[in-house]
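In structure tokens, one chain follows: the form predicted on its own.
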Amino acid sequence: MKYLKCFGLALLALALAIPATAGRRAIIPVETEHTALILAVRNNRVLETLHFGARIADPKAFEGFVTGLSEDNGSGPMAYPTTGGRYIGEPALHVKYPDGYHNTELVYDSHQVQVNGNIVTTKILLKDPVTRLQVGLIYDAYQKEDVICAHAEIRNVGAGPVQLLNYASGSLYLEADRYYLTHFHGGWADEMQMDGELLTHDTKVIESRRGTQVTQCNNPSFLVSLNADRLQENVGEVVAGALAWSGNFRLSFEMDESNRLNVLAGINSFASTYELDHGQIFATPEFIYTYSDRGAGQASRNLHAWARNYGVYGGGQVNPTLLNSWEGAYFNFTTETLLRMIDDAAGMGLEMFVLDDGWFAKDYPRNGDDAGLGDWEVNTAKLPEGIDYVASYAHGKGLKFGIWIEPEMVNPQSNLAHTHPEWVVQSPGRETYQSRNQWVLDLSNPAVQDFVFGIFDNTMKLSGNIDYIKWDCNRVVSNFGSTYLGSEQDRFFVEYTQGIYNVMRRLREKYPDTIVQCCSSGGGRVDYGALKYFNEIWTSDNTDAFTRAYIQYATNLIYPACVMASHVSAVPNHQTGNVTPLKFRFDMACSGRLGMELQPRNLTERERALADRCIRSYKEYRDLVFTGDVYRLASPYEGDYYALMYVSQDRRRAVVYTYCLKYQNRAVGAHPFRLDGLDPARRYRVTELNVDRSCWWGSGYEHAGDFLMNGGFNPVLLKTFDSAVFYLESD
């Protein structure tokens, strides 16, 4: 078992032990350079939170500090609140033990502090007295991002074994007059849509039970305003976070009668009780987090950096511009098709071709959704000449290549559904529900983990030139059960995502330079779990322009641009029916990791010219969409306006877009857009890409960073659809 592994806090050298002190608390300060996570020890040796926030400059002046709670109501802010003692409310951790009562009181042990250049981990050894239950919280607090990454170890150090009823990652409190809760909900070609609500007493739950495409509907993650009655981008305290997990995943936001909020994140404990033999751990997934006193903007920023320095796999590298074959062939191609595709990928300046789902399966071929899945062989009579030939044919024209592949899944009509049915999810005496006319595979099987490793590995096998993989998965888990499992199935949901992590860790070792994208139906996958091991995500199958404004404005508040695969298709809109110019697509897909998804030989000539200009100018910028930092400057959710910038890390450079939703009267005129990230004193020459005449003004012209950055940048923006890049530069 993945989680299971060697639990060193007892054992550490450097550990040290606190003295309690009468009247005074023994501080544990958990820093980054601008905030700070304060923990204490109480002369009870119980470990809770003081603050959370802004960085103190002498922790130790908490070491007095009073929170004048009252022990009779509760136990307080614990940092890791368990279910037994003083404390009543929402628990992180629920034990039940082999005699069957379930009271656990942990109270502080040792700790030690170890510096390994820009993070700084804090380990904190926590026992229960009386069951001898151990917990390990580790903090890695990453110092110039601003972010704390946590998460506990579970030791059962008792006789027998226990029941881990809640085994949540972290306890994050925190303290305010008012809460405003920012999250995500969504579903298929409409994921991660923002939803906000003023937080009450009680709690609030966001949690999935999906077991795959976890995320299609919520998301694992979050921003809370401090005192504000919504999200502010610029201004107040915001504190966001998001859970590194896969699987079914549970937030809970509780608000107590003292209004002190107590956030919980972790896998949801839904049918899945984890036991827990003599001298075995289990391991939490991370709970990532980050406080801003600069609104949302500077949280999204603090994210992005972690997650391109340590958060997503090879995070900041430049992906390749591609032509996915999905939208302009479908399961309808032959050879001949993917030749002429790749000439006219080639032809516009795009990296790289994308064959998608149809390419494989004979006695089943795929050339529908309902047969194939599960016989990754190539369908010789669709491709006689094989993968090789259309690889090396795209490698001859200067592209690289990609496959797709979805591995977790079986076709009933497969030969692998009829050789295996047991592995397949089921459970026994119940009907095995089909969706998209697929089964899943169980991941928990280790057999069936190294039948997923071999697909991958045998489709890399399939040619020399493979560069990019799209892993997919298209549809949830229903009838959960594992005839692997036996009568552990309590075991699946949780040994379900580590089968799949386990799949990824050998494929990075055998690959680890092949760029994999997470595609699972479009947002289905979306997290920091799975980009641990994935270059990108898939952020979701409508690929129409107006609704990508909205769904890549809320993906981008947690998760950065470097990770999102925005592609321009054809219209009217394969998902939606709208109709919108070229340009506002390829605009709206500049702003992520650009590719296209349509058939080129369908394409105008003066479309074609226009495509040609737009590849071209943003591969000269797009290393700021990869590595730079975003400033939203107008979301679609509160107005008829879409506007962002990314800012190169030097202030140097930066590149601006801008989109209007709605039709505006001719009474508006120029909107101003207030620009951000920019240094007041240095000068910027500002050029409106791909167009022959400019929406504003002071394009082609030097301009003060302090003038942009107050009014000064107002283009005309006035029918639906219309839109705008500009490329700032300064000497």
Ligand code: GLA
Given for the second form:
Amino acid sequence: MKYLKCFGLALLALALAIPATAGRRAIIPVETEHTALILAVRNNRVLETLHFGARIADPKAFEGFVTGLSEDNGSGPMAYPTTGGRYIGEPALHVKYPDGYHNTELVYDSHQVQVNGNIVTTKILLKDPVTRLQVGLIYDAYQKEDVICAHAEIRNVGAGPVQLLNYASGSLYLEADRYYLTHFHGGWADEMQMDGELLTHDTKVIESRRGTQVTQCNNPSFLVSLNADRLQENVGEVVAGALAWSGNFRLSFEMDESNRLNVLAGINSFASTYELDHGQIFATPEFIYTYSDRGAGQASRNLHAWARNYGVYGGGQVNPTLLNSWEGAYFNFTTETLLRMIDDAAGMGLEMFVLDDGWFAKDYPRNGDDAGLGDWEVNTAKLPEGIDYVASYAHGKGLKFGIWIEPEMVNPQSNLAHTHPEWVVQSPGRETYQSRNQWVLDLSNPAVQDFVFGIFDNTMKLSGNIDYIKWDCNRVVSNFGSTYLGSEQDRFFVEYTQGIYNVMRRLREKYPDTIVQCCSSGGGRVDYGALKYFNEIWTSDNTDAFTRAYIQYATNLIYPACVMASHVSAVPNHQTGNVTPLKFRFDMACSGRLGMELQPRNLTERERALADRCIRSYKEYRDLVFTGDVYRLASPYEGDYYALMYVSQDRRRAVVYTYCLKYQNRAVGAHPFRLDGLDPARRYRVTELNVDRSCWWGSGYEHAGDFLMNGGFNPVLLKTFDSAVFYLESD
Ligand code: GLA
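Can you now output the form predicted in complex with ligand GLA? The one shown was the form predicted on its own.
Complete assembly follows, chain above in first position.
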């Protein structure tokens, strides 16, 4: 903090003097405990990025730094590249002015640094001298977590309206010989599949244009390994980042002819030219990034620590174990069915019952997915005693109670579709296509936002005993359009997402303590924009423990375990048909927020006993899942095993999960896993959980941390779906 100390603790505005010496720069370091983004004002007053990576003791050393780049070939690594001047790459900002011209050349005006405990905020004001457009670049540097959150505020102080054709949140220049990009793709019940490639010259784009359910194809997050041909867990330089936006997004990775990589992250400007009137400001969402020189593992731990402390609503708080009614009952239930499920959940030691889809709509009852969305009144033909009766019953049994809503949607078969056809996303003269028999409501319309707020609010009023809402969103946008926006259809996608945030902001003011799950046919809305308001995500509709290994491994590269809802379901699995042992299903679900999603009556007595045991032990160590640091020991993408562990912040306690995904032949003995994150000098008592006979010879004994971290830990896991969970504790 040497350089920053000169600013003192209060807010300080500095007018930076541009040094007269030709070639010398004024340095603006954005630093965390171990990393630095070095920004520099050149004597032409252009703001450039000179370094992002390890922290450098004296950032002023960059004052005389020469890039050696010839300007004949384009401009240097601008901190926020714009269309205009000598810049010929992908722009962060592209503006069309009222006179039809497209050029913007931002120069440094002033900056301020504000220290607020762990967060150091640097605000840099850039201006275009010709059009007077202003851009504020804001960097929040989270010192302990080594995370920077960057966003831009674009202000039109010129005479007429301007059109923002591109408006990214930030640009990050990286410099290496090779860049290996890891990103995440997938589909329904197959989210967050790891993908990767060695980048070549030109631009790689990861984006979504789906409007809603935006992350069911790609996720707005990435890891770039520097000077490596693959993502490595414990070694090498890795830059990981994510965009906090629940709408259309675009990440681009442009390797230019000088071999630099420019990473841009922002709202996807697809069909979304944004008009900014005189005096208006557009604030972009945050681009969150971190640097690690200890591989992907440290990058994840940085992001997770930031997420738990700042990025996730209620982050780090332990959320209850639960039984969800969906896969156990689907639409077929009566009050009696629910009460018996509550009895069973209470009997197994679970802590909440969640009533999923199917409880609402009278005229068009929700007995299948073809009717009722929009009509959020209790279906008293199905549940004559009402919701309060069921919720109070749950509370009487010592359980919390949660309920499902899908407030952004409407079935054509509903009263809402008849009373407010103008609220449906539509385009005049074109078919309003159905998907899962439903239409999307137009959240860009404030009246619809009020209605959606009301759905949540009125549902909460059904009973004083509602503790949890599962917020679903089950389709993408097609033939986009808004009757409310009239001729300004370009605003639709951006204002839809802002509309959700408006609603969630209001709901959080009124319901700060309600646990809210973000579901979108599973993991269709998994991003740090949503997580500002939601406590957890429904990681995937795929509840098959085997496939979950891949989904959860990849999700957890970016998002912390505390948000990952993971449920034990029946076999054969309803999505994949796989049959896995109950123990394997529990061991997988216990590495996130544990739940069950089946009809407990169908469990045998032996299975019930195992369930009780797994739930009991989980509740004893689960603070590690919610607040511990993750260490990944084996990747399902790379071998036959998946293994990970969570370690307490004081390194005295840990839980280790090991899973065998493929049969090992008879010659293969015990498999060594190198535990990680422990204190080498400490002795840990290691106990395998939920078994009478352990698969590791060392279970039940004390072992030194260095022994466990150097191959001493070698459980015997030979059959497909063998799994084991170990608890470690030291005095
Ligand atoms: C989506 C969700 C499921 C379930 C159903 C109900 O598919 O992802 O968990 O809530 O809707 O219709």
